[in-house]
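Encoded as structure tokens, the following chain is the form predicted alone, with no partner shown.
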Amino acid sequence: MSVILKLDQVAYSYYSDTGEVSVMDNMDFTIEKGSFTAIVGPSGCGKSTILSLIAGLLSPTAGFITLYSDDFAAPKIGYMLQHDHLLEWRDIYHNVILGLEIQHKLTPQYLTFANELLEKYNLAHTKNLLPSELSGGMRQRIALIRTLTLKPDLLLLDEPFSALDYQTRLLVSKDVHHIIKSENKTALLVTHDISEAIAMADNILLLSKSPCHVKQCIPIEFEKHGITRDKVRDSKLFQDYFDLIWRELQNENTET
């Protein structure tokens, strides 16, 4: 695989009545091309900030965020946050244009992607609805569809199953993780839930409390194993996954 993304010594930090606050310091790591990593951390340590700084949000205090592109054109980054900001006056089809839209690219090629996606991932008896006449798991598909229809290089996912109840985010998150691997889409999640970042992703970036820094990068390898993504959650590996990274955290919290 190729790498899509570098953070090299990144540091961040940010000025508060109290003076300096070093969010995080020599941030490290590299994504490949396809790969799906989650971030894994003490609570408030940055994780969320590492997006804003790969989307541009935010500008490092220090150190080089790349992002690499198979041509010479710039990487596309797709966003998807705890809320999916469905517009309520707006039906299902004309809130999945709506990046489109803003871009300016309403064009035959990108609205029969966007109805492609749609039929492929069973959600094109929604177009006509409003967001209010579907559930918080439909709606979050919907949001997910609506980011792939401009066609991202690299998906940033911040939480985004966090606002569902627990039955829905398990059977969300397996549908979205489904969804971007049959696109072969590099994604980064963000997530407190441990079990969720074991079941979705290819690798673990464990990270220290603030200031933090990348700590341990952890591959899962179920397939390595036998093991398909329907069934982690039953297996052994899945608990020995969750015991080493519990403890990571709690020695991590128990530091001084």
Given for the second form:
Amino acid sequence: MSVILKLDQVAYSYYSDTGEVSVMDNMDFTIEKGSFTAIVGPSGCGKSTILSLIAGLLSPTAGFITLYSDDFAAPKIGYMLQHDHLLEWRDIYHNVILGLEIQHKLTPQYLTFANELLEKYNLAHTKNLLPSELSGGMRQRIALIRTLTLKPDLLLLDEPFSALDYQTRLLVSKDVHHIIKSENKTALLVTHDISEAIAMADNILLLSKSPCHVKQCIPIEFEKHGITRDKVRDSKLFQDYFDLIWRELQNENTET
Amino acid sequence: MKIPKPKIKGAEHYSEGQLNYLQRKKLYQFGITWGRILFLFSFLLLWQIAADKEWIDAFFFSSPIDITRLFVDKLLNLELLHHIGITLMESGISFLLIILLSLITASCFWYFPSVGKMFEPFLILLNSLPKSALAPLIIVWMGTGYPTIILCGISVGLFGCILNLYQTFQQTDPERLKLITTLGGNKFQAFTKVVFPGSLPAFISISKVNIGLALVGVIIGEFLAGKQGLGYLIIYGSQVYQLNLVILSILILCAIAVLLYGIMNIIEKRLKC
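Now show the form predicted together with its partner chain, given that the preceding structure was the form predicted alone.
Starting with the chain above, the whole complex follows.
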């Protein structure tokens, strides 16, 4: 498998009147094409900052972030935020094509692709509805489709389910995982929910406390043990992974 | 006394409880509407009787019948329509200019935040000034005529309008701006796709306030520099002790204010659909 993203000794700090705060230091990791990686760490350790750095919303104070692509075009990044931010004055269809509109890509090919995505994931009937008429879970799936219409090479998911209630979160995270896998996308998920990370990811990057760096990389191998993704939450292995990560996070909190 | 139950359309489709609820609601509405009409009517009646019985001096306080008679006279020789037209035209232009200038300025301030930050205290200063104090100065600079009156109209609302609009633009959820950035949009697109459409409800209510302020400004302008218009009629009427004319003009102003507010409400409803 080829590497799509590489972080090399990345550091980031922000400055205020009272002084410098180092958010991350010596951040090193690579993401392989087609993989689903989750980043888990103590709260407030700067998990979301990593995504902002990769997306280019912030620039690192040191180190390199490299994105690789198969052709010569710059790899495209899709970003999914905590809230769906569907614009309430646009109907669902026009929310979905917002990205195309912004990038002047309202070509028949892209529009057909957007329609296909909606059809494929049973959301076509919502096209003419307003966001306020949809449930939270539906809205978050629409937000994912909005990102996917731009055919991103790498998807960044910034706690995309944290605004949903528990039950919806389980359902939507399953759906989103399914959509991402069947579209063959590479994804990087930031979450504070350990079980969500285990249920969705192929690899989990465990971060240290702030200034953070990757403490451990835990491969999640349900497939090896013949457990399918929609049943993982019931398995013994799931509990084992959970305990392992929980322990590591506890250690991290008590170390200093 | 038994209150008769109001008829409800399609009563047979509702349950008894629902029908009861609808009837009570209709009765309440009925009471409010007729209460208002009754109040207005008895006020006019009392005024008329007081004038007839000389409880009040009709020379100073006029009477509904005198005012109506004057209204019909003035309406027939088109003089009144001319003055109403002038005032409406001046307030309309003032309003449109307030909105246009505020939109341009507030957008620039949002686009260049440091410019906005720099000018904000000056705007706050101008906004807290009693704007009618500017009118004499404007007259000296620009003489009497439409431009002066329109400028008076603008000066009352403009600074507050810019400030309100700028603050509304600034209150856009930063996460939404982030969304546009992550979708590959620039700042201009952030404005057209998110900031302005998101501010539309506030923009409408700001407009509603400013159409009233434009009217206030225009009347001040006409008081001081007008040769026609309702403001001029009020001043003229008071100087020649034609108080019928003054009260009539004030009543027409009331009607205009209500009319303009109503138009804005209709526009608001249209935009919501």
